[in-house]
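Consider the single chain below, provided in structure tokens and representing the form predicted on its own.
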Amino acid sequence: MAIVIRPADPAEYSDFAQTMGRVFAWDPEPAGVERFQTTWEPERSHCAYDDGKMVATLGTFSLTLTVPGGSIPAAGTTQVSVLPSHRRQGLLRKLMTAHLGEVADRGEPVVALWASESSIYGRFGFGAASVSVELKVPTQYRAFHRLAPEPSPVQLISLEEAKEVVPPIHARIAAAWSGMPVRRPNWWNARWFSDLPSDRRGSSALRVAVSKAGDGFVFYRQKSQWSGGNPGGELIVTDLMAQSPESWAGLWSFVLSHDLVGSVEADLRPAEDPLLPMLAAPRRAAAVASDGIWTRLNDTAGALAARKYAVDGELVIESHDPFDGSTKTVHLEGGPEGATCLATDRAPDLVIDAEDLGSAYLGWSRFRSLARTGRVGGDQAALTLADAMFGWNPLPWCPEVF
């Protein structure tokens, strides 16, 4: 029988966890499903059956994203899985044919995800668009170096207390860093604030503290451990950002002095974090970096159009798109106060492939390291241009996967 692709039905959601689950080597349990039920789309998930049966499955977040200068409306890619028994067939392609059509019938210019495996959404036209760092800090160098700003005082508060005081915190410091999702109330409640037991994995409950001056917050738990009668616990934080220095200073001092704590671990840190430069030894904290958020222009006219840039200039690009094998030609020109990206004939200053133009999108511009690479095409000025254009400070962060 013929493999029949179909957007999964509401009532399907167990079969749809349980084939996630198999690839993804987790047990679905009944409260973690009810609790992802939340923010599941099943109009816009793609399945795939063989004989009835669910074999594989995409799915796919309305988000809005923020890129340089303001924010769009984008789609999630997420929850990605084909079964052991069907890979190699090309259900993969099959369900991002589908998936990458209705984001174009639905009018969203850019698409995200964040990949399972960094070898796999290239060919797709996804490039990575930002640096994720896993920090370590053992807490005997906690110090700070003497240039670092005075720590704004911080206090904790309960997780019913941080569901009214976080979210505005965030959706301010957000605004300022590309590549962020909007997080609505669904949003918030099912990743940020549910705290399931599984969710603990042997540490303790989910705690929050806010910095006093009202612009910063952080997520963390607890891991006790000893060894010949002496602590040495963990601190695992799972999300803290702030807007000033001194809420910064204040949030990673709090954590790093926890009593009975031999280290603090982030995941999901900026590429360019202020902690690192705030201690006195930065060299003993361990900083391991990964690819970050993927995006790709699925309309590569309205997506450029659709952030600003750090510079005046004019481009002409071409791009090659290795999902579809399709050549877009635009004419760029941006600055500070926004951009118009229109299709053009006219010879390109610029030769690259959609995969790199993703990869520069957010604000971590490469174009010239990728030409020394020959993966991008154009003269010097060009490319320098380009650099200057779609560089953005901050660099793009994305503090969440999904």
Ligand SMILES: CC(C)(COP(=O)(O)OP(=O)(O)OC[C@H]1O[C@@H](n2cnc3c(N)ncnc32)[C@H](O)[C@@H]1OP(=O)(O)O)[C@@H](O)C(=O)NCCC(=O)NCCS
The other form holds:
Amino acid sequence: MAIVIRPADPAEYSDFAQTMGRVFAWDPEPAGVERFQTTWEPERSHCAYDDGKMVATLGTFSLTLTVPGGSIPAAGTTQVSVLPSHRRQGLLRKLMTAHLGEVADRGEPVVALWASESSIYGRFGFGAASVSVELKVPTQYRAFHRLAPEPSPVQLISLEEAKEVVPPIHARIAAAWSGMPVRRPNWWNARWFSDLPSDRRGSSALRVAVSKAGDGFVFYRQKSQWSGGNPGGELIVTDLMAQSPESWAGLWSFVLSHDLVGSVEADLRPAEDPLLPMLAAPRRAAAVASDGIWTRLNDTAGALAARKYAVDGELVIESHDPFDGSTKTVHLEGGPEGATCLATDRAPDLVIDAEDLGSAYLGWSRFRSLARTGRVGGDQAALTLADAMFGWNPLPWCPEVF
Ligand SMILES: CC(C)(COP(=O)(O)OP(=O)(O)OC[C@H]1O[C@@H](n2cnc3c(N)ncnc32)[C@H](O)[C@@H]1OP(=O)(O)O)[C@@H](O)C(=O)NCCC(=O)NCCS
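Please supply the coordinates for the form predicted together with the named molecule, as a counterpart to the form predicted on its own shown previously.
Shown next: the complete complex, the earlier chain at its head.
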């Protein structure tokens, strides 16, 4: 029987979770499946059925994503799974074709995802658009640099209190960074305020602290460990962000100063985490960087017009989409106040693959670096202007995997 591709029926949420679970080694308990359902958008899912049985899934989150100078509607590609029995038979390509077609029909200019493997999504026109850093800091090296700011005091609050206090702080911070999904109430509840026993993996319940200055917060867990009678536990930061230098210092100092803790681990950190320059011995903080969020400009002109640019400029960009083989040439005029971008038949200043344009979109990739690897065509003046326009401060950061 032929494979059928269609959205999942809302009643199939358990099948959807089980199919994903088989692929991602996740054996969801009933409470986990129930939580999964609160953010699931069945009408935007695309599933493959073989003889009526679900064998592959692709989900979509209807996101609002921060971009340089604002925020835009974006589709979050998620829950991509193909059963081991059906791999390498073209199912992902079929699901992606249905997904990107639906995104185009809805007029969302950008599609974003996190990639399990960095070799999968370039062929679909997605580019790695931010860096995500994993940090491990031995607490014996928590001393701050002589120029670090005075840490703001911090207070512990309950998860219940956090529901009121933290979302508005996050909204103010997120507005300054590109690459962050705006967190809606169901997202907060499922991803931050839910603390199932299976989430703990041998660690404590979730703890939350906020800066008393009201502009930063941290979510963390603590894991007890003893060796030879001595304490050497871990503190695992799951989210930490702030606005003022004093609050960044206060929150980092707070987690690094816990008794009975030998090291603090934090994943999904930004390329420019203020912690490193605040430490007296930053080399002691082991930092491992990898790709963070990936973006695809599903509507090239619409996406480029939807962000702001660091300096005024004008560029004609020709981009080649490896997903469908199409070429788009657009005339971009942009600056700090906004941008316009329209299809044109003018000769291009830059010739680029859609993957690399996706990678530069939030301000991460630099055109001159790409040109040095032969991936972008254009003269020095155009490359220099493109770097000046697309670059954004701070560098993009996506602090959550979706
Ligand atoms: C990754 C996965 C979804 C691919 O599904 P699939 O149906 O086997 O993929 P397709 O047969 O449609 O292949 C599409 C293309 O991707 C490539 N591809 C597929 N899986 C790949 C992988 N793991 N690494 C690199 N390339 C991969 C194929 O070679 C093919 O390339 P081509 O079109 O240029 O020939 C599937 O292997 C899977 O479920 N893996 C485990 C879960 C996972 O990693 N999901 C992704 C979450 S972000």
